[in-house]
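Heads up, the chain below is alone and in the form predicted alone; it's given as structure tokens.
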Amino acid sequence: MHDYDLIVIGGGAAGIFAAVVAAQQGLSVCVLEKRATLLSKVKVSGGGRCNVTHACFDPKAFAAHYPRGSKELLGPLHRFGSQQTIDWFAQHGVELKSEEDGRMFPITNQSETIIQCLLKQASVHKVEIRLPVHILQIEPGFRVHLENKVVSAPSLLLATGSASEGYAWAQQFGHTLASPVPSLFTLNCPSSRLLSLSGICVQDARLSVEGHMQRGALLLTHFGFSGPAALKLSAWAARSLHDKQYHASISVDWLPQETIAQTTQKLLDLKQQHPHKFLSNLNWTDLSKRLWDALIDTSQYLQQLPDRQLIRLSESLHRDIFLMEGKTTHKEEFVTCGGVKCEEIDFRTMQSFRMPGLYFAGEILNIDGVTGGFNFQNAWTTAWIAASSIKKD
């Protein structure tokens, strides 16, 4: 005789959401969390506002935002994607709003709204939550040994995020891991000549590193680069940058909306039209004056600049090289690249192919998305599918 229908290990977004959905379907559920608080990443996400999902309603387009796991998530996103997430929270009293960049937040702008919604549903549906707990052992079956008690269930869901214990339990039950490395981090460029321009945001830039490229808003910082373009690049290049120990050359294209040839022609035309002006005084790009002054180092009139120098300037504006020497965690959005290999999971149910009754949800899987609500959607989607697949004991 089991104590519960389902034991969930992990009190983050995936674990609590799965517990709630399973309990709503009449299952008896117990959540075990090692920390003294639940939903800690939900609390800090989006600057304390909680970036719940993204306003992209085509599953194929949505799946394209995952450097790892896009193929596996495509089917699940058809069943429980961003629209279903919006609807679920609306049905439980939380309206979401979409911002210009597609990120979706509760209309209260408070992550606590999401936390209280989930905890209220857990309470209403009598989810038993134990915290903080220390798990000594998990036996097949599943018997979970705590310090002063043993609890059991025919189904076990691991929603432990990037915690090493979760990986170890997965391996205990026959799973293999893609080695975990950081994803979504800012780029340290200590030798950058732009460090004094911290706070300037370039609305459209293209960054390239190790064969990966991303375009978008770029934030200059006192240590290098941040903002959507840098964070997305770090996600796609997470493994190759880790292999290089975060030492690599980053190429920045400050004018991605035009080609080198087009920029060169503009410069040559400016020289002809304004021979007695300084290039730094001509407002011919959308770049800020401070940044423009840092990018070009000339106090000569345009007519004094040889054409070949203007050609070189054009090339440097499109291929400006900075040396990356390390990374900095983007605390609000930090996720892990790596985890339990997707081919060992049945994504129709989120059940293990290796151990019947064992399920997975969230970041413990080798799935990670770029910044913008995609990682939480992975949690909601995989948790919902797992919880919907588990039957009453």
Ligand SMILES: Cc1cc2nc3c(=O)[nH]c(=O)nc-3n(C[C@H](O)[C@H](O)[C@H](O)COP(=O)(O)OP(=O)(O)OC[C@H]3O[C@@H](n4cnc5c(N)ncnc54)[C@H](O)[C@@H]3O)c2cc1C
Second form
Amino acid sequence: MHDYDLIVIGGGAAGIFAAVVAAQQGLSVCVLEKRATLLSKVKVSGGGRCNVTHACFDPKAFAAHYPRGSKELLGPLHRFGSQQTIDWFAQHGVELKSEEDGRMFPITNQSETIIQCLLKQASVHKVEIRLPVHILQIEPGFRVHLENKVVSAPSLLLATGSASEGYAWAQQFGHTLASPVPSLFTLNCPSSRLLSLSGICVQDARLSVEGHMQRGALLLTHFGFSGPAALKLSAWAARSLHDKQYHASISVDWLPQETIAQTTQKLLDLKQQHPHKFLSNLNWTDLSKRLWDALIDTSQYLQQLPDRQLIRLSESLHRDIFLMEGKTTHKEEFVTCGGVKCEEIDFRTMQSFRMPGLYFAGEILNIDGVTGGFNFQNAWTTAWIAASSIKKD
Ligand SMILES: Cc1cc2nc3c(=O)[nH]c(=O)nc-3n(C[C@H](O)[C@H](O)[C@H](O)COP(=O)(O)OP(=O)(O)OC[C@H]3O[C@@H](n4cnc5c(N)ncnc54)[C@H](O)[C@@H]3O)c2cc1C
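Could the form predicted in complex with this ligand be given as well, to go with the form predicted alone?
What follows is the whole complex; the chain from before opens it.
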């Protein structure tokens, strides 16, 4: 005789959502959380606004935003993707809105709205929450030993995010891990000549490193680069940058809208048309004047610049090299690349192939997305699939 139908370990987005969905289907559920509060990452997410999901409604296009896990998530996204997330929150009183770039937030612009919604449903459906708890041991079957109590259930969901204890339990039950390394971090280029331009945002730049390329808004910072293009690049190159101990050449294309040949031609034309002007005074791109002054020679009239120098300039505007020297030490890592290997899990149910009754959801899996709401969607999707698969004993 078990105490519950389902024990969920971890009271983050994946754990609480799974607990609520399972309880709504009539299961008795207990959540064990080691901290004194639930949903702590939801609280701080999206700058306190919680970027819940992304306004992209084609599962294949949605899945393409995951450097790891894209193939495995495709089927689950067909069953519970961004539209189902929007509908679920709407049915429970929370309206989401999308911004120009596709990110979706609660209309209140407050992550607290999401937290209150989930906690209210947990309470209505009598999810039992125990916190803070220290889990000493988990026996198959499953019996979870707390400091002064043992709780049991036939199904156990591990939703411990990137915590080492969760990984250890997964290994105890026969799983293997893709080694966890950081993803979604800013790029540390301390010898960049642009550090004094901190705060300038370039709307459209293309970054490449280690055979990966990303295009989008780029923010110049006092340590290197941030903004969507830099963060996305860090996600796709997370593993190779880690293997190189974050020492690599980053190439920036400041004018990705055109080719090197087109830029060269423009420069040569400008020289003909304005021989007595400084290039920096000619407003021929969208880049800010301060950035231009740092990128190009401002001391000579165009007619003083030989054509071969203009050709070189064109090349360097498309391939400006910066050295990444170690990882930033800020606590801005948003997700972990690595975790429980996807091939060891049945994505139709989120049940382990190694241990019947064991389920996984969220960031504990070797799945991570780029910025934009994709990481929470992984949590909602895998949690929903797991919760919908677990039946009463
Ligand atoms: C600052 C920040 C901002 C972010 N913003 C966004 C955003 O706007 N949009 C987006 O899509 N993603 C965002 N992310 C990523 C997103 O927060 C994660 O992908 C998501 O929280 C993963 O959910 P999870 O439930 O799998 O893990 P977590 O949220 O990490 O939850 C795991 C839970 O398990 C608990 N736990 C761990 N070990 C134990 C144990 N031994 N016993 C009991 N409990 C345990 C933890 O305390 C925690 O509560 C952000 C991340 C950060 C750090």
